[in-house]
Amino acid sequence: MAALLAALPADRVLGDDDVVRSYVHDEAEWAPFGTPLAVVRPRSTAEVQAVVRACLEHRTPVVPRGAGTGLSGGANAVDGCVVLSTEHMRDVVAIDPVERYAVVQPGVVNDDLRAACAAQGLWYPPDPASSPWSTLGGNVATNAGGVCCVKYGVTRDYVLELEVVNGLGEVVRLGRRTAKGVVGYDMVGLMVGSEGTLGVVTEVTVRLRPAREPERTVVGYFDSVVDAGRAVEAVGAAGVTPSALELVDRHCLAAVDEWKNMGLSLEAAVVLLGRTDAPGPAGDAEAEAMLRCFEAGGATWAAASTDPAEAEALFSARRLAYPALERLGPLLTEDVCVPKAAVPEMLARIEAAAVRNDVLIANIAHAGDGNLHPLLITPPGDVEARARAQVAFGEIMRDAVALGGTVTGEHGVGLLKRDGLAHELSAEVVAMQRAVKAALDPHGILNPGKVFPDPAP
């Protein structure tokens, strides 16, 4: 504490008991978490290279965080580390419109930037469920993706240069700003989605597109999610690619209209929400192909939208989707990923889990990319039925690794991954991993514990 205070203003170091336990765990309610030292909020890349200089000095553990959405347990802190949180550091450095980029501080929202951004006439893709919350050192973090990554990718696509504090205290950047370049290892590539356990990224440059046409909106109601994932598979194997494609079922929109009112339609077990960006003809075009996949795949009721409106409200709806859940008992979010043409028979296996293990499962989804999130839920204090839940946890991530897929797509391995980890890579594979970590941070200073557990001295 005297080191960090010698090396910061004051009113960068945190203290405060009360004050501390609110940075304590991310969003990942089953995670476990420790008790930090301090909270720091530094404004600037020299502060943030003070307090990892600092905590290098007493090897004392840093655990970087955002703005605390993220879903595994990978902000957590662990006892007497400093947490190092970037909130403050909200600059957008720079947009350039003539090379397409834009340069911002880690703390910088998702949807800000954005904003900035769209009155520029330009367009950041990646949209996590919680841009109006998350930050862009966070989606760094986890290699985030979103609702239009099914067309566009996710934040790896889109970050050009890292500025980054490594596990030595050094300032490096990492990367280019020009189109192309081959200088050396893709350490930016590693970096994103690294989890805070390879460095502290103090400055993001991430590279921007056009603003896109409005999109057109095509819904389809199901009697079942495999009725659903099967038009998914239809949606693929059309050769359609659509600015998105999001899977919501019955549970998740009751949860959502009980907490906001929104008015929403309950008529089916599942929604299937499609959208393309397409201009012009061709727009015309794929939102009737996805209609007949719709139909194809079993849609009870299917049809391009005429409400811009109505449509807008079933995607905030997605978006609202774990926040309304979470108002009904303890969360335990999935992530896996599996092949679009296996889409079906994931979605046919986490039923049969929730149904073996006794256990209720919401689902939502990133459907379009197989990007699938079941929510597993249980009462509040009911033991029994967490552990349930953990046991349909677990057979849900064999099951994506069996059929080809992985065991996180978008949230990261953080804490609540790390058995799944272990599944799906192998041990020579996981031995690369912890070689690149020893070579980053040879201290093991940088959010010990977190992806895969640090070996015993």
Contents of the next structure:
Protein chains: 2
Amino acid sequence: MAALLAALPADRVLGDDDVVRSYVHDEAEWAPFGTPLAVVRPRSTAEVQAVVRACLEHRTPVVPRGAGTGLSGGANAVDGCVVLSTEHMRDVVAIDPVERYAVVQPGVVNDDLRAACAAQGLWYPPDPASSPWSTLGGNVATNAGGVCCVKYGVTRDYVLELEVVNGLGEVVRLGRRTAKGVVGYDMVGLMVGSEGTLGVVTEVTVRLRPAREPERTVVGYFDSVVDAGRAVEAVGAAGVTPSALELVDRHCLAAVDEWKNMGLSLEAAVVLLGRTDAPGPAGDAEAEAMLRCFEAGGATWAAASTDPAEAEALFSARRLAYPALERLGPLLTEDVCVPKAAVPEMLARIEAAAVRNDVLIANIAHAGDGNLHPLLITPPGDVEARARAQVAFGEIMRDAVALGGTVTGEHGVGLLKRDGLAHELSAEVVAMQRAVKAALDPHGILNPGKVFPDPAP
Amino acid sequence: MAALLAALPADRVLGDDDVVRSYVHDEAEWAPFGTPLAVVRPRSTAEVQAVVRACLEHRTPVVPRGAGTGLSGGANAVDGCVVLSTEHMRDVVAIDPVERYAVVQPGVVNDDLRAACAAQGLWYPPDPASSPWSTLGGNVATNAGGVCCVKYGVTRDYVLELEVVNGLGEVVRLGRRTAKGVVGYDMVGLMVGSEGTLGVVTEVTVRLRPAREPERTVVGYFDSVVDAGRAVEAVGAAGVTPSALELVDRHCLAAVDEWKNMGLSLEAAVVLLGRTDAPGPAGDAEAEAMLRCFEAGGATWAAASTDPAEAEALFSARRLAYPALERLGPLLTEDVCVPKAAVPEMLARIEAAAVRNDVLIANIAHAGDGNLHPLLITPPGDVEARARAQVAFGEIMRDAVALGGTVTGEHGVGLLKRDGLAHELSAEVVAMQRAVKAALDPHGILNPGKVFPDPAP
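I have the form predicted alone already, so could you send the form predicted together with a further copy of the same chain?
Let us now look at the entire complex, which starts with that chain.
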């Protein structure tokens, strides 16, 4: 602690216990967390480096943290650690419209970057539901996805270059700003999604796209999640690439409506929201094709939306589903991702797990890329319900792997999915990953205990 | 050798010295190569594993190899090694039109995969000029690019899953087949472009796209490479994303015409070939915008091609430029990649290096993504010219780095660009990459001596 205070201006170290408490965990309410030695909010790369070096010297764990909107416990404090929040490093350093990249500090909020790009006719695609709050540093740490990723890919597809304080306390630049480059290993790809276990990101250069055409929306109502899943499968089989294909069930719509009083229609058990941004007649054709797939899947009603306000309200409802449901009680959030053709079966298995374990499971999903977010909701304080939910959580992860899927599509492993990782990956692959971790963080100070299960005793 | 013969069916081990000689180096004529202990052509993952295990036991280097079309010496034999060619593993294992992926063995030729996909209305984008000969295994090893990558990205953007025999002789599956996934580190991204130094790829699963619209071509003639470079910069600044933007100079056109007698027009010093595959009116608008950029750059003549045969001939000439020039004498191939805005300056510096060193330098380029391939041509047997060319080669690499670029956009480091890597990357980053190499290949048997400069003595 003395070393930290010596290394940093005093106002970078949080003193107030109440404030410190708000930094000890992310939004994964069910994941364990410890008591940090300190919480620091550096304002420059040099200050981040000073923190990491001080921690190296004292072999103190460093837990990097963005806005704390993570859903797997990746940013949770471990006992005696220094929580390093990059939230005060929030400059948009540069936007280059010819090369089409933006350079930002890690604390820049996703929506703020998006707005700065839009002002120059550019677009940064990855759009997690947390985009009004989550930061680029956190998005990089978890390889965040979002709504438009079904067509435009995830964070990893956009990160060109990173400045990182590595496990030896060195400031390094990884990657490149050119369109292509193969000079040595893809260290940027390795850092993205590594959840702070290989380095602390201090600057991010992301590729941008030109601003796109306005989207058209197609809405479908379904009597069951499985019918909606069939419509999703039909969209994939038809060769359509929507710019969004989201699923929201009645539980989510009701919770949002109760909270925000948006006047959402609650006639349907499940709503599918499809979008296309193909230009001109190609967009008309895609919207029409999606509509036919919704009908083929068994929609009770489906239409291309002619009312942009209505379409926007439905997408807002999708984004607000998580905080709306959180108001009902502690949430356990799944993030399984399965092949498109397995979406109906996976949704059926999620329903079966809900019934079998007597747990309320609401569903939101980036259905178009098979990334499902069943949300397990338990009454506050109900310990038995919580235990049942945890059983269902494990069953759903195993079902996803059995169907050729993965336990985490975009939230990361953190603490909640460490068992899932061990189930999904072979022991040899886990050993390779641990070898990489040991090579780049030889003193084991970077976010220890996250991602990998504890070694066998 | 006895261990190899025991591990494999006899016909997998090459006996004839003349045949062995054709496996000792790739197409980087100027890179050194050694004498292998043996050349083997396994036919299954189990056979690859048997080779790696036998080599592990005897600490014998393994040099993996695809079709040998590499341009950096990455597949060159080192003394006493086993050259492991995967060319006989050439099954297209599966193509899934709903999930949009293909599973192939590493010896499948790029164009053969492309044809198999086209038969199902699908498309595998990465299209190196070597596509009629190069294999997916080699494409993965070098993270191959190509003509359409300016819009559609490189090999790494398409590889979902890999089966690999790792440095411990284990068969592992890395990555996933789902659209998204963040369960642990991106080991697939790490393998792609690692030039056989981290494992031997035995199966590749690549993402596919739906077959696209026919492309429209815009052709521009220019009096100088620098004018053409200005047109390229203008295309970037106009916010157009062409599906190809290639540069071919008079030396290349003349060499192809002399070889193939294609009746190519030789009025221009440089030809730019732009393409768009945007659908319908959007494509018309993009072609028109590109035409205006060509004119703004100083084209002496520019037009949207109305003759598909003429457009195809020009693109064929681009693809044939390398073998056509090779007929004139040994080629030293550059692969620098610079920011779009630096393309005119980089082309000017390449011209200056040619004059300064009295070396003939022909230019082909994936100009739209700033990836330039100056080809240094020397008369056969002219040792002094060769020495001058090597000086120019080094100068061009340093110029690219000085302009914010990289020494290799898509060919890989191999042997020819090891000094370039050391110049481009900081010592700390090279140390991180070496640490990863040591972690995953602890016995140092996988393609030793490639990519990284020899350690300081």
